[in-house]
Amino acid sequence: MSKALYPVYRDVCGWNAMLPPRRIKERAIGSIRVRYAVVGAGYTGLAAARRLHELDPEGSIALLEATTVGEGASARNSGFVTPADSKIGLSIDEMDRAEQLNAFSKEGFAYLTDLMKAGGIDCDLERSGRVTAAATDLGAEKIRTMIEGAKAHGFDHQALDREDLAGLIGSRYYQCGLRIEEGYLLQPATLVRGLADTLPDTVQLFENTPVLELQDGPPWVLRTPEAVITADVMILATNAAIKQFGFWRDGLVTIYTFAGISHAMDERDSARLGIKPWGLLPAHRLGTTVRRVGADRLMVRSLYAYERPLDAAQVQQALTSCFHRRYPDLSHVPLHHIWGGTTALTMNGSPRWGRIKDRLYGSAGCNGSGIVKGTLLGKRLAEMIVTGDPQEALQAVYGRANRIAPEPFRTIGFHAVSAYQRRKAGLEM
């Protein structure tokens, strides 16, 4: 099998090319024996190596990453987390279930939290608050909903006007908006990083180590460049790349998304960027996320594309232009750091996840909040795996992801959507 069973990025991803340089961990050589094998070091991987650590502390364990921890989707994001499932939006006939989200999203925040402590990572962790805005009437009336939903929940929240958001960040350009209080931001490379970086010595990271095949189980046998590895166990923790290796093809689409980090500005220019910390999320689901990175720089994400990514060139107008049309007097400040990554997507939300088979595992369909689901998810795998619990309440509320048209079908049908929802978005994008 020699297609890669991974996302090959022709890009340096912008987060961890901010950062110094960090110490690689070896990659797979040889016949290698485990208890289990845990492939993808992104914060699901990582999340379920650490707790089967804790729940099986004699079980032999190898993560393998096929590039380097920091280089994956995992780093690639924006930086948002929230100890609440931010569903806020969900209608009111819906606030049980809201409820049991927001429960499990507590519990992959506080565990990751108590990681970032007892490991000491210094990520950048400031409560920002969540904001939502609108540029658009049909934003606007998303925003509405939205407010009803806060009410509803009983979240701390404030409601924007464009007068307000100009304070907070520097921009006229959005009409409305809603502050939830229960929100961060973060510099994702550096927290994958240093989840990496303090695993314990039971787990055994191997670096630029991307499978070419897995062989039918159990024992579950990966074939890598350089190394076999047999495990009685196997997670697959690769998020749409689960598909390469043959599983949940019918529920899972691959989406590229973009972003871009400016240059850092000087005191002038970044006072124009209001008060920090901040983060903005869109009205529409297809529109721009923009927010504060430190002092002196701006970060904007946009654009999809479907499978594969989009141009370098493409990609670069179309993020200066997201920039500077809500930043016009920044108009003379570049993007410095463009990149893409990959997430999963299905079409009701609903993440895959749980057995596969016999002793095979695997989580994938993080629909674009990967740091704390991913990490609750990769926790919560583990659990099952060692303890036997079928973890049915977390299934139950979570769902199961409906299976998507085969083949032309899906890309036609993405397409047709894509556009659609495109026209919609409007000034949001």
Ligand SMILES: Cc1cc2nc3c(=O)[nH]c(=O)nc-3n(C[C@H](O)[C@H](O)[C@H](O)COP(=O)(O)OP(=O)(O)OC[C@H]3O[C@@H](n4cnc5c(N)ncnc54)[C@H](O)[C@@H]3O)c2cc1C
Second form
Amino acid sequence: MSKALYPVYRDVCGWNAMLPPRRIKERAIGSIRVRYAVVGAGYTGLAAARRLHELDPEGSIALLEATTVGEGASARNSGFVTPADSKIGLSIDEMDRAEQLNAFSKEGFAYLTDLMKAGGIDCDLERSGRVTAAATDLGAEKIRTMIEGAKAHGFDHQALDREDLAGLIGSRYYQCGLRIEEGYLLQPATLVRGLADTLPDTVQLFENTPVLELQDGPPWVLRTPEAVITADVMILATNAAIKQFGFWRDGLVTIYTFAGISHAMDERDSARLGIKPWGLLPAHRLGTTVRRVGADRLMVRSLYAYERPLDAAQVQQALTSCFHRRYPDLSHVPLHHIWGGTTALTMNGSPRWGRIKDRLYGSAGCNGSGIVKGTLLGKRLAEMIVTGDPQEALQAVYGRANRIAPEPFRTIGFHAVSAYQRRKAGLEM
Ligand SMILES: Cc1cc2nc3c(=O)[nH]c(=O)nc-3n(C[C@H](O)[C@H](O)[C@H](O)COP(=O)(O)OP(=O)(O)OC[C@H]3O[C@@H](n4cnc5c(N)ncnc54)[C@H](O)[C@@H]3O)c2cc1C
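Provide the structure of the form predicted together with the ligand, given the form predicted on its own shown above.
Everything in the complex follows now, all chains and molecules, and the chain you saw is the first one.
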């Protein structure tokens, strides 16, 4: 990430670029007094602002977004959604915790789908199933464990061999896989834009309004380039950018990952993409995600970079190689849009969440699955604030992000671990 207080992207989000232009909300200007200020209009901030309104309809809310909705990480992702916890949901070692996490994920998913229905947000939500597939022997072992997990947790599922996968996705790249019925794909820019554009009137969304300074409160005073906002209660829903405000620096790492969407293909080439819709996650966490987009495009997500983006030409080459290795018959099809986005990782996969100081709250560390988790954590944060419920059950089951070694050991450690994991991932990348 740049030295700025918020992620600044040099590229355009492909999902957003494929949509008609949206009417951007005004920047914050002058002196503004509100009951609640929420910083960051991604899934977490949008859910927090919405839930604050539901529980305290008279309370004024300012939602401040550094860029525009549709250009932040909440639009830059791959659009995989599952009502099961994406990390622990199939665990056999932690059966009880997995069940509880899955219940929280279901709550986040239901909240999101209710908002889609109520707001008429048509974000191409498709029940595609969630396929995880392996291209290596090590990955195949992981798939076998996942199949056991799916059985133990009673998920409607299907074990897939190479032929099944070839029929489904049109590529013989993978040895085997697991398909869980409860998995969905969506267009993330349409969703996040829809959530922002259907906010209730008491929530004032300001775009292109980066918070540059935070004065200790309460009341909390936020400075943006053209405004001073004073709030009784504040939520930092900035994901890993919360570190730039001086909080939770010991637990969060900003990771960039990259995605590209192909040109629209003609009928003959589209026929090589298998049966639509499908989305495929890799057996190894450093592997490549692939999904079909509509009838005639393919999206590929891969590569990780620590705290700053990679060179654009390097990303283009690597993503194109991931695509064409899987689809050699489509090697004449280029990637049309290519972009990067940030996500916040923690060592043990638990988020940092809750009260930071008197009337200052935060949520960060969705570990790459923030569409549902961010929504749930934003919603529950608002409930904690308005009702005073300490959310002990949620905190106990999600756990707390553990400390990461300070610099320079953190950077050295990250590069050592990722080099080792890349070797292990092999063809999953
Ligand atoms: C390429 C890619 C693929 C992914 N795929 C998936 C997927 O398939 N499914 C899934 O669930 N998740 C996926 N993720 C992760 C997901 O996008 C994140 O977990 C999610 O965006 C987190 O939501 P959030 O609201 O917590 O944070 P963000 O979406 O990062 O939102 C935080 C917002 O805060 C704003 N902000 C930061 N600092 C300031 C400031 N100082 N002032 C004002 N505003 C500020 C930012 O501009 C940003 O818009 C992916 C991520 C990437 C990058």
